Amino acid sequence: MPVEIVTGNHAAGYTLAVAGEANRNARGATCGIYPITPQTEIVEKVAAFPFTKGRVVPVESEHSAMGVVIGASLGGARAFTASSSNGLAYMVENIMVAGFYRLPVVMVAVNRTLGPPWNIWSDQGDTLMLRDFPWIQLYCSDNQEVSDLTLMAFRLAEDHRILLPVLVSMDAFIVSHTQQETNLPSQELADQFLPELDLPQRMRHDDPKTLGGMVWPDTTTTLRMEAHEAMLRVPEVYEECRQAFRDVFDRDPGAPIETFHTDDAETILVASATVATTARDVVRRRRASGEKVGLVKMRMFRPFPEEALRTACASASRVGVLDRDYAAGLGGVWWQDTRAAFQGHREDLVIQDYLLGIGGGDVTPETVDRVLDDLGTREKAGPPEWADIRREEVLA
């Protein structure tokens, strides 16, 4: 596999395309596309790919893009798309449908601030608003993870023990438009890694069925329970896919969480995507000066890796959650799930939320230093802190 210098969007579009082409001897591939900044380059890359058996369908809206994906997946095709921000919001009805139909579609999302006011910079609020749907969610910190986790997403989604859609997310511009050295999968290796899609519930002309009809409450409850059970199987199946990835590509796509100096850490930061990259450099520097600080990088948000997070934070007395998102009246979404993970397990643990990079603001080493300075003095958690806003400057 040659190393290429590409943007995150290029890595995503190329990988979606070769994954689709890997299904050419089965039911082929379909991509429903609609452009939105800063995702547009992804679907442009897919549209230029010479599929052997595949269609790229340009449509009039994001809602229709996911509609195309749903129809194609129900026909047994390997189906995928990409979107961002208010495009995801417009698509949300069909995002829900894809999840409850248990369709193994893959969507790459470029995290961008929801408007209004209109803002094209990075903020995870767009994908995190989908947290209650039966979608697996993975978060990338660099271009290599974008490619690797996108390929992993297909194998994970299509496993018959899972059959759930997967969302792969990256930060707007910081990853999507930044070039990095990236190992892109050859078609030969993608073919080797991805089995042909065999969707058990696909629609067949010789065996007609009704889809999405009216049901009684007990049927709905049963289907929700089955989706929940599939989510619970994700960590085990993810590890199997991870091992298969290592066998084929001779590199590790990464665990659901990655730890950095957590074995004896008294203070631990929990972060995702590119915020975790910045935090890691700060932790490394402060470690060198003798501070017992550590970092947990979260690659997986859904299902939330509660047990792995509890294990990683076993030595800590304080945990700071770095949230590049905001849920009105609550604070950070990652913080909410982190607190829930420790409920009933570590009542002595201080878990403090820090809101930073909201609306795409820069998350600098100085920002993370201020977080660690504040966290190190805390005896108890308080309300979420707006870590990159100096209130006196705003009021002035």
Contents of the next structure:
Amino acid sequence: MPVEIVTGNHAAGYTLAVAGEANRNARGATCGIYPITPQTEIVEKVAAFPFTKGRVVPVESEHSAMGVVIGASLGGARAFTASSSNGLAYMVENIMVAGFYRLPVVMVAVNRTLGPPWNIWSDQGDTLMLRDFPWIQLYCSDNQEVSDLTLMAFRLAEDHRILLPVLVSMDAFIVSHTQQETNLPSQELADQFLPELDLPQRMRHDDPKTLGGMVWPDTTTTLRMEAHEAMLRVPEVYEECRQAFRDVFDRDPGAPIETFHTDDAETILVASATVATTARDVVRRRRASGEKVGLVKMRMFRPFPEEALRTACASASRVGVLDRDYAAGLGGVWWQDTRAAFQGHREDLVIQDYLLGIGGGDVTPETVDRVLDDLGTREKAGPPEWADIRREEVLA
Amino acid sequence: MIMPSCSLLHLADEDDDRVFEMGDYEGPIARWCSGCGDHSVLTAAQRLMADKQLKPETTVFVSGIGCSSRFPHYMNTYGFHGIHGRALPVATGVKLSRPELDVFAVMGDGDCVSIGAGHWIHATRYNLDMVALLLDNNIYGLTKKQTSPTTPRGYKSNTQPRGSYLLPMNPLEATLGVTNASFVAQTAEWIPAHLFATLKAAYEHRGFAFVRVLQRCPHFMPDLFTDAVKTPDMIEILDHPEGIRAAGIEKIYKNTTRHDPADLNRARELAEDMSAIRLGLFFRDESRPRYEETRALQKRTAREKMDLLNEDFDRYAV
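Target state, the form predicted in complex with its partner chain; input state, the form predicted alone:
Zooming out: every chain and molecule, the one shown earlier first.
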């Protein structure tokens, strides 16, 4: 398929649709949709797609959208939806249900600041809020990644060693509404890449049963443990899916983490989504002037790629985590997990948090420069830094 | 930093001799599209406040999410721009904790009929003394043309590009079907006199006053009421001495039907029959139990309270 110029939203909507269409020989596709800025174009793109076998259900709320997805997946459809911000917050109850039913459904989320006060700009607080649910979480920096990882998400989710839902996220407007050259999957290649849908939990005429009954604590514990063990298998299965993707599409959808000049770096930034793209430019420039700085771009958040992160930061003495999110009373979410990944492994490592771009604030190269200037002088980590707030200006 | 809010003029004062004009209730310039029906409702609400001399600091507008939910931003009163579909529970909390305040809930068809439909039904049943406005333009406007539950069948939108395939919800029929409904009216934003008279009747009603305002959306549902606006005979005014009478419209709107708003069965028939666009008061019954009365604390003397306490202690005496 030729390269097209599309927005991140249209890349996601189109890819969800071809993935749904790829199941046309079975139960088809089902998508529950409810509009919310800045995600609406995704569901509109899906709604306009000429499915051979499939239903797009314009439900009355996000909660119902995920409800339809759950029911359709149990019925044997390839099911997916998209949402954002407070829409995700309202959907939470059913998001958890999809996870613990182990339904391999896919959701694309456009990261938008949770209200109040109302704000439609980018902030990862909405999807990171789902961190304790059994969902695989992937973060994208550009439209190609959105399309590739959305397709990857289905194969990864549906693998019988995994059977967990997958969330694919992109930054509001910076990706969702920006047009870029994107190599979209043709239906033929999507058919080739995605295996026939085989859902062990689906309703079967030869095995009628009730799901979700009342249980004793030991059953709940066992189910939680099984979900955890499936999470632990993700890195291995992801690599298999990645190889299959390369074989079909002749391009790399990317590893769970991507490293940039980390081999001999003394100072490393950990970032995700478009903040990572800006940080990469700054790192490239400072490398050219001889500074030993590097970058880890986090593509996967759940399961948290702890081991890969530790390996990538082996040479570093300082790590700065860039968080476009804020967990009240603690700091950045990526920072917390980064600290946890090194706990017991690298007690000497300075791991400093920088909260930036909160509520959609622009993360400029100058901001990242300030972060690196600050990080380079640190002998030990302090409390999270609000990198966009200049305290002298606030106090004035 | 505190959340943005309207600045309030004064605190309540018994010696208050202020006289309010419509302009005193105006907030910032409304940023709805030109031609949007929300402007009309905003003006009518400000006119009602001036007519009733309501104080900005004792009036609360609660909204959800949607074009119409920007309403509180443009009123110089207390306001709460809440969560999609949840205006009514918030308004319920405000009214129960501060019964002396005048509470208005402003919702669109997305808020009320779609994502918040459960609250609409239960707020009707609670029958708290407040005004609930459904600004119904039959489309999701804020997110730019997606099918809403009241979108006419066959209408092509961005979420149903081949045309809406479900029958639209009829909010009047639904409200009239809810247990304990006490006031149900319909008006149109392009008839300011009727709109004002309806808001006034709703405000004066003791109980939950549900008003559906038919609205034009010039961008995403441009032709829905074009014929009705040009052809007044398409509008049927419900007329009755106990109903809503808007002075000065009778020369234009000659198509009237006599309907006693005490007649619930007839109200349901009129709401269900879609052969005409009916404006007026469908139903009113002020004798229906109101939540604040049903749950009111009984006033007792100190002696009575002490007796009750002793009675309770005696139950556990050994």
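All of these numbers come straight from a predicted model, not from anything done at the bench. Heads up, when I say rigid core I mean the largest set of C-alphas that superpose within 1.5 Å between the two forms. Positions refer to the first chain, counted from 1.
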Large Cα move at D218 between these two forms, threshold 2 Å, rigid core: no
Once the two forms are fitted on their core, CA shift of D207 between these two forms in Å: 2.4
